[in-house]
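Just one chain follows, in the form predicted on its own, and it is written as structure tokens.
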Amino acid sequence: MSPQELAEAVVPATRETRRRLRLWPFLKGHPQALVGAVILIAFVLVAVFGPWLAPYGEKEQVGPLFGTPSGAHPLGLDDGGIDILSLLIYGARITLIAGLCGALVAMLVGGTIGIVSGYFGGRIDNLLMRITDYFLVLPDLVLLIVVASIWGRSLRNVIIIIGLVYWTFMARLIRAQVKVVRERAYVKRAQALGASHARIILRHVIPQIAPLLLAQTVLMVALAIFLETAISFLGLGDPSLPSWGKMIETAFDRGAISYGAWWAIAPPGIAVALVIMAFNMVGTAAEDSLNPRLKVSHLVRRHFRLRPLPDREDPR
């Protein structure tokens, strides 16, 4: 088989992948993804233009301790008399950066290990999967505390911690998909024609697993934001940055519950819940759209239905 014929065999699959990656048809066909995308765009705009949108500075005392919500301060004040709405706007940037960068680290590490392990197999596969298993059995909370204690409390370390916790799930998932792709006819033909491993991985394997990789990365951002909030709530985040988890941790430490200042805890908690829900909505819809196997599976909850029994003739 000539290289031209091989390229023609791969074109339909590549075109199908590009077709499924088009944004507007995807959002138009999935209302939940459209709602999630609108929520995410709103939070991203707030994070980008935060310094111009915030009514006060992030460390500016503008009223009494735990001041109640009012016209001047719609979300009230925290324990330092700082406007919570302003803190919420400034914290959006830190939380989103930590979640996105942490998910990218997990995707790069886990995706690379999964591709190498699934494509080469054999001893390399066994070695990499044993390392993955060791990381899987490590307790997440213990790993968080140990790494944060050794490396210190900073945004960079929080991102690295998120990557260390979540890369294992990505590695195992991508490995399983690569094992399927490497057995396809066009990959075998490329190997028979003498194509290098790097060329096969870059030109034939990665384009086929890209939809799955993209969908799982979107879902992983939600997990990364949740983990960043948990890290900050435990006091292991950067103390100088006003993330949403840091706001919740500060409110608990300074006795917001004793004061009855629910407004110091509820806004950042609701913001975290909304962002996680939005990423889950987009990621789940993307997984359904980009992974054709989910459309025909009889065990997927969203597509499961009972078929009517066939009519039977009356024995009488």
The other form holds:
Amino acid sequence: MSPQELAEAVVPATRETRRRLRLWPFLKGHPQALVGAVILIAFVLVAVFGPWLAPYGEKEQVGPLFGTPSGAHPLGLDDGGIDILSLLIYGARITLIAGLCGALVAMLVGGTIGIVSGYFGGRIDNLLMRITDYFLVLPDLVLLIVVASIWGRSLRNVIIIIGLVYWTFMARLIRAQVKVVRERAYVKRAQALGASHARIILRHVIPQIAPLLLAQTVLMVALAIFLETAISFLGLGDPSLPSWGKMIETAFDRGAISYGAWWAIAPPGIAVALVIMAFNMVGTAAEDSLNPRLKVSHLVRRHFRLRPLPDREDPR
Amino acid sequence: MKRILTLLLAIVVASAIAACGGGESTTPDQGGGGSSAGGGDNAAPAVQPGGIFRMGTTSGPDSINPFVSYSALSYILYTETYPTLVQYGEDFEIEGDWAESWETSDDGLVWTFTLKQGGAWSDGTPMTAEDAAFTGNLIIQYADGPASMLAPFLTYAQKVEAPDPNTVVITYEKPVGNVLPQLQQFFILPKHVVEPVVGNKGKGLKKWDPVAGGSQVGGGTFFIKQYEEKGTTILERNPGYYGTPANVDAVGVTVYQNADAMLAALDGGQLDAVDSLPPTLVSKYENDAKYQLQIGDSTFIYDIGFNSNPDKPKRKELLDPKVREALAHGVNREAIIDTVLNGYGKPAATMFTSLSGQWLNTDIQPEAFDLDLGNQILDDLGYAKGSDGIRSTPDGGKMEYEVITPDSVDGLDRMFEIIAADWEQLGVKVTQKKMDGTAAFEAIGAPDWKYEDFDIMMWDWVGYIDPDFMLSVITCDQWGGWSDTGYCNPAYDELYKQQATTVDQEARRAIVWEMQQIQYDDKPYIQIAQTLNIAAYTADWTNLKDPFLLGLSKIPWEQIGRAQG
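Would you generate the structure of this protein in the form predicted together with the partner chain, following the form predicted on its own above?
First the chain shown before, then all remaining chains and molecules of the complex.
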């Protein structure tokens, strides 16, 4: 590889990175991401300002058991006579915190292991990947039931469980990408110049994989919220916090379906679906444009276009 | 797990709605299924002969081997398929079942039962007193081993003999106060089936499969034709039954994973009855002419339990009955019954419900819900409130506790929410620690059944009619057994032994009442509320009134059938 080629290999990459991080053009190019972002912002606002928005308290009995939706209670009452709309608003915070923090844990753990494993390779890689494989084949649901029973049921544990279940995907993905980056010429050059591992990882590897990490984390939030809902629905969540999953669980346990109290189950279900969908819209759009595996990279980088052929075959 | 071990599900005493007029007014037609009741308005409704009664439940049997099973439904199946000497009748008065009559020796040690003649096991083998003697001696011999679950029903029994095929003689070591109520759960097994499986030192008993030969060999009203733990169990009429034969040909019991699935089957016409309806759904079924409901007392009581181990190392303030009393004044039983049980419950003050009849100490009333009084008591004890509204004990510890709750008991989450909110106003902060049932019970006994770690728990107990069992659970002997409070009071234990061997029922009642008073004063538990059991069945079935779907008494199957016309 000539010095010229080396320089070429480096320069476009940096440019790419800079372009990737620009938010507005990205949203403009991906209308689905825009829709997702709007939904997300709405839910985040609800979560942040919940206590001021909720018309009633989260444990305040305001009417009969399974009261039907009415003007005062647009989404009706649950099995304890508590306003569902208020519960939904309070629940947004719990569900989002669990989802975001769970995904964050997965990102930190998975990201670290992926980077270390991919960068150093060899025995370390082998060891870490075997651990990852081990966690990968553990059945999620069984793992989380066992952990919840042993550690007890709290929001913190739910977050740890989510991290525990999802870090493996992250580690695998990041490792593969780091392996690619590590072989890049500029990394080799930095090594030749005597840069330390820490410096290379921090200055050259992480900036390269950061967008991918971010996109995956966003997707993972959707998964994490789904898992949090599942955990709560199984009765393994924090019993004192009104997450959406717990709302569904309580309603289910107390016969809402047979009673015909759809309003006790549908709203939290729809809320979960909306948030997951929104995270997915943003996440997949980000992934589309950021994950090099999802495109034929050299074609994109060199901007091949179909050029009009010479007028050889002009019929006129 | 332990509470399921309590065997008894619920007892329905009064029928709330009798859809068919005149159903309760006269003695039911005893002439066997199908014969006309005379057509008068005052007769019990005539029933169509035969038919299959299909029942749904969400708490199914765990096994049909009496040496290993503990679930309520298993015991219901035994009551229907194995002979017992005596049974509870409609008003929970003991009456003869296989035994026609009985007499007691003057010293109360020897009980002689005369059996009804002509009974046969479902495989055709004649039933004799030898079966009873064999089963009794088997249980006595292996009381500390494989037969331990059945041993309580023969406590202090020395031997069971069969001097002739129609006479059973049980000899006791000392006079026992509740022989007949205990024998009501002494299920007699077929000797010719069980004897070959006993094995060395009774090791084969726990592995015994009663349906190994295709169907169970039963001697009750029915025998188990087909058994599926998580599916449908079919009881078929036993042709050799010693009593009045059942009107229905068969009974099917189907186990559902949740109430919604069960009720969908009921609505879809695949079931004739369900054994328990969630209280939130009563209004829906009540107003539907297709169904009849039976709402009656049960022996199910929700409780708050305190660690009462006198040597508990930490948070000793909770050992003080005054503190517990203050907390009891912060339990809003009315709100709990309204919200959690949708009104289908009653406040409880002791471990017994009105079903226990004379044994319930009616002098004891539940503590009034009175936050001011509760605050006053805690103020007087010198536990001042801090700036955050939480009280502190003189040694500086905050009154903040974890409350262990098992996830297997319905309604505890809501109940905890209500109690926690009120206790917070008393300056006591509690957080819920919800655990798997087995883990919760272990956490209560931790470490290693020394009862040192836990502070407060919430659970329930399901008792029998006879008070013996419920009184026993807070004796010192029950550490590591049934105890869920670590309570140990030698004076109480002494009374417990005394009541077990007091034959005079009035004297025994006085002791039982005193024990309830001790329990109320020391407050290892704050009893919260008893539930009402709600059963639903379709309107075309008749004579299901009164004892129906019980754990303890036999169901009067000879009267039950689809209404005629």
